[in-house]
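In the block that follows, a single chain appears as structure tokens, in the form predicted on its own.
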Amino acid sequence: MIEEAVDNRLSIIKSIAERIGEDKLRLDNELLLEYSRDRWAQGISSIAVFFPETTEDVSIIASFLYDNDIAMVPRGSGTGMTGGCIPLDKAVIISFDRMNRILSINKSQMTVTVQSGLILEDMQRAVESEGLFYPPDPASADICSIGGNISENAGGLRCVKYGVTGDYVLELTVVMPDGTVSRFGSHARKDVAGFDLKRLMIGSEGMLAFITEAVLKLIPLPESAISYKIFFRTSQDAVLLLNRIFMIGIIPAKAEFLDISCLNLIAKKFAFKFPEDAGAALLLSLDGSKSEIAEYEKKMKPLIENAVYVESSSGKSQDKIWELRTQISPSLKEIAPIKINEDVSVPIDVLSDLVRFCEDLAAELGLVIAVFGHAGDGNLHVNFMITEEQKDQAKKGVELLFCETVRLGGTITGEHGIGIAKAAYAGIRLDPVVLKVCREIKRVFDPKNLLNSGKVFYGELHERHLTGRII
């Protein structure tokens, strides 16, 4: 019987293919494991993989596969951290590899419509070439794609000034389960007509509908830019830092925050010197007009006498300051067989007490805990660099990281989604009301569950997927 039904969903597979191209469909079996994992696991290897070049084909294979009760998964480039795109049944992959190309860049309206599979680093670069500016900049903007950014509500380094990308999308063209076409939002940059169901849409980890095409809002490209490297010796005189940054009237582009577990790291990997008695340090990156970047200078200067060592510059030289950034993640890789990468957010005005606890709670535990990430906005990334035989102490660090970040009126992600890897925790952020309104919205969308299924809080969780990686 298993084997009739394998046939029977090939064949459906198949004759989807002859409608939209042949060219589109693939079932190799190399390609079909590659397709179903992303950097957080490997999930079940998928069906088929589908590559769809427009609107209508996703329509049509949506159509079809709803019509038959087949499992399907939304896949842009495979970057999440979170399990958000991989199968956890057998399922048929749509992938937006192909829906990877520019519309249309407005200069007098200041937007950009965008097929879903475009490379975010791509679109950067044909929009400052206009003189426009698109500022949501996730770490993997070479390899990632606008709709996993637009279903993560992506976030990055630039957040702390500009916000993050739910700040920038005015409409999607999305396709319902059923294959359904419909627009959410308007290109109005002012817009209450209705619920608004593209705010639904942003975040909603690829569970409500396919997002294939996107009219994103720009800004006028700033005319400079100066960037700081500060070392502190503790983690709190950074923090300290940053508040009085804020309190003088200063928002800066970039703000980083790098503890002495990761100094340490990039000191090791890279050769990288850094002062003996720093305790941490801080990137900073101050854009806007030339007049404001000087006086900008002017009110840094007495803020940052006292700080162990500084470092500034403008122009390109300032890629220098940011290798440090880049660093941290290939510093990390080698010291640790596994590496659990949370990445909690708190208020502002309580930073400086989640960096003191993540220090407490690595000696408690015994373990390496490495805090970097974008302070300016209160998320960071809190590592926990373990072996195969701390994995419990792992556990019991991350819930109790998740609950004391609950506790200061934080939350247990504030880019990478919940997907699989966060859903057993997913109680200790939203309470049953949210839960329940949350999975009464999920069957309006799809009544039938069988997109991006069994994820987050919408779906059953099965126990295997409550307890760890899907190997």
Given for the second form:
Number of protein chains: 2
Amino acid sequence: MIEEAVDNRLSIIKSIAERIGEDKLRLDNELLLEYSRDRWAQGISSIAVFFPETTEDVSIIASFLYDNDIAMVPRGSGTGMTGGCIPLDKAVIISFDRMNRILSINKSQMTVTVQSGLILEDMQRAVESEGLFYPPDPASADICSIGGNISENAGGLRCVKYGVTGDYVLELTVVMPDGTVSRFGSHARKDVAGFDLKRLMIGSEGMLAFITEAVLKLIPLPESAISYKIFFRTSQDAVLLLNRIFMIGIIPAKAEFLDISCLNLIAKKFAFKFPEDAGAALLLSLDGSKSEIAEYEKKMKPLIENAVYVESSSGKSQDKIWELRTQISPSLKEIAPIKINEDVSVPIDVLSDLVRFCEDLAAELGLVIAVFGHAGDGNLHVNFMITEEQKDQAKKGVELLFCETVRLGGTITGEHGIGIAKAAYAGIRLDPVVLKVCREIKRVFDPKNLLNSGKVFYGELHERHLTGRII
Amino acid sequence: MIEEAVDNRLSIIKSIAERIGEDKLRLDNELLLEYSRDRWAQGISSIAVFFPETTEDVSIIASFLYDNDIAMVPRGSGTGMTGGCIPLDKAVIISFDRMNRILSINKSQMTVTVQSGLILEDMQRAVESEGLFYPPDPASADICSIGGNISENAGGLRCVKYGVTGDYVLELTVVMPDGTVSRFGSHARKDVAGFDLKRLMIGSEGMLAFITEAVLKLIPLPESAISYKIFFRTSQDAVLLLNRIFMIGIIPAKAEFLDISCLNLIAKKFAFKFPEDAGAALLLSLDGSKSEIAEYEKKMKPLIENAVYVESSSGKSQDKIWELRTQISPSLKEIAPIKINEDVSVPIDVLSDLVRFCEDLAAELGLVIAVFGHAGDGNLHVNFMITEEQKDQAKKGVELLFCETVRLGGTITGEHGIGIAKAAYAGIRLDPVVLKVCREIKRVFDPKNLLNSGKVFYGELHERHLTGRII
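Having seen the form predicted on its own, the form predicted together with a further copy of the same chain:
Let us now look at the entire complex, which starts with that chain.
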């Protein structure tokens, strides 16, 4: 019965391929399975994967599938952390792998126009060679796609000073689920014509329309930078320093926090020594003109003289300082078969309350909880390092964590999105009015509910669809 | 017949007043007329004006009016330029005049929480006294309300470096047209939970829901600033300098352009002399730390040595330089009974194309067109200074101007919104897909179409409603 339905769909899918080119369709099982997976879990295998090369291709694919009531899932490069690009039902994947070109860099307009499948780092390299700068830098910059970044409103390390992906999007070329093509936004820096559909698309987790092209705002490349590695007795001291830095008018380009569990794990994995009385670490990067940096150094001195240990460097050697940040993930992998990574976000003044809460939670539940992340904007990655047996405890912990972040005025996700992973918890953060409005807006774009359906607002019945790691 | 309908409405309106307090309702004709007016035109008189003091008041008012199918129009302080707060039909005005309190300033969170009727400048003064800074600064800062700023996504002079109102909104307390209360966004700097309804509200021109409270992001107050008044032979030279400044990595806090017509008008009105060979002027403000400013001065020197005339100053005396900017509007008033002020916005690299277009247009139509505004972000104010008899010519000119800005990759409004004034032209900038989606989103929030209806997407039949200046 289901097989039959699939067969009918297959004939339609093949007719689309005949239209846009046979080489743009793949049906081999291994690839189907691979393209139904993200960093978080393995979804059920899709029926087919299309590899469009132009907006027109996407438009043709969508219109045919939509007319024939076939579910569609857009896919960047599958680096998502919450199952946003995982099919929940037999669906067709539209992959943007081949829409990876830089269409133009306009120096005097300070913009870059890209296809949405372009890898972030490729774009950043290209504009930096022109003396321009695109700040958003999720950890997966070398493998994540710009379309995925826009769909999740990706952040990264530099958001403190430079903001998130959404702050750099000027215009989007979109394909509606039924195949109609439109443009949201414009090349103008300021544009208040009509409701802000461009902003509505940003962070909509691929549920409203396909993003095929984007015009992104660029800024001048900072002249210089200095990095600090600072160890503190307590995590509270680390957060306190951060507040002080803001208060004297310095907005760091990066401000990353590592708790004692992270430090211990890294020390173990990389045979790395840190001061015995260190209870937390802060990695800072301050950028700007040369004279600014000189001034920052002066201003920083009195603030850090009481720290347990301070190391600073500029130029290339800064990479050594940031090694500590890149060592976190591999170190975490070591110690537990399952890592549940939550990217909660709170107001910066209650950051240390959240850190303390995590410490207490770990003790109370008898779990290893490693906390690190973007302290500068209150967006912390709370990692439950668990075994199969500890899943229920972790589940309890995650729920308590989410309730606490919301109580503190924050949110259950700062940059990863809700996707499937957090869908069951959406109600903790979003009130019934918001959920209702979001569902109805989804209907406005996608009346048949065919585009990446069942995510974010639909907490029910997810786990049965999935074979991967889920709590 | 209509009278009767009005009477029925009146009894309902009075019953609301009994509930929330008689003193929160005004029915006297003079006030009704005054509260149906903005900077652009006089609307038809409303039936009643409510002055709620809390979110609960707004919720009660809305729910009663909505249940009884009575049209509602939210009103900040009526400083809008496009008729956004003008009733198009017999409606009840909900004024936020009395919701003008600062609820809290949180220094370590760097946020301020306000009621939406608060006057912008009152808030700015309060946070600056705490060493904090809220950059958006529309020219009407001393009389405009923050709720109005959010509804129009107001800009101002500092957007080049600091962005617009929307970039500082963290959370909104909203009352849906039917009276339900909700919160969009959170206190967290990064929040990707659900569709970005907060961003959808920003710039929605009061058509989706009432904004009663807002949590706004603040930044550290810049230490120092320097201002420049620079005269150039041609407007092209002015724009060229601006490009150069960006390219060497300086983002000015303000960058205002004045064309030759503006200069002539100011010279006439204020008996002010400017260099004979001057064809345009640029006013710049560069802010930052003291050492940055020193560095900026060094970097600026070679760029401006060929200008016709340069004057620079720091500290209090900067106000003298910015006088030239404030003198524009009073000077314009002098020369023509009617001023049609369009705030078109284009990509920064084609700014001089737009200026040249306006010069040609003025010659072609035989009209005085004065161009000034926010050159730094491509948002120019193009003023048609006309007489009653020239209205048709001006109308033609406006349409040509809008088509050209869109052709250049820009938009028909950078900060004033579409409201009623530009509704007939919305189709020039927004394609049918966008218009359709916007109308349907309006329905999601307001199924009965009672809240500030007939604006933005409804180009038809506006003028008959209005008695004021319209082209």
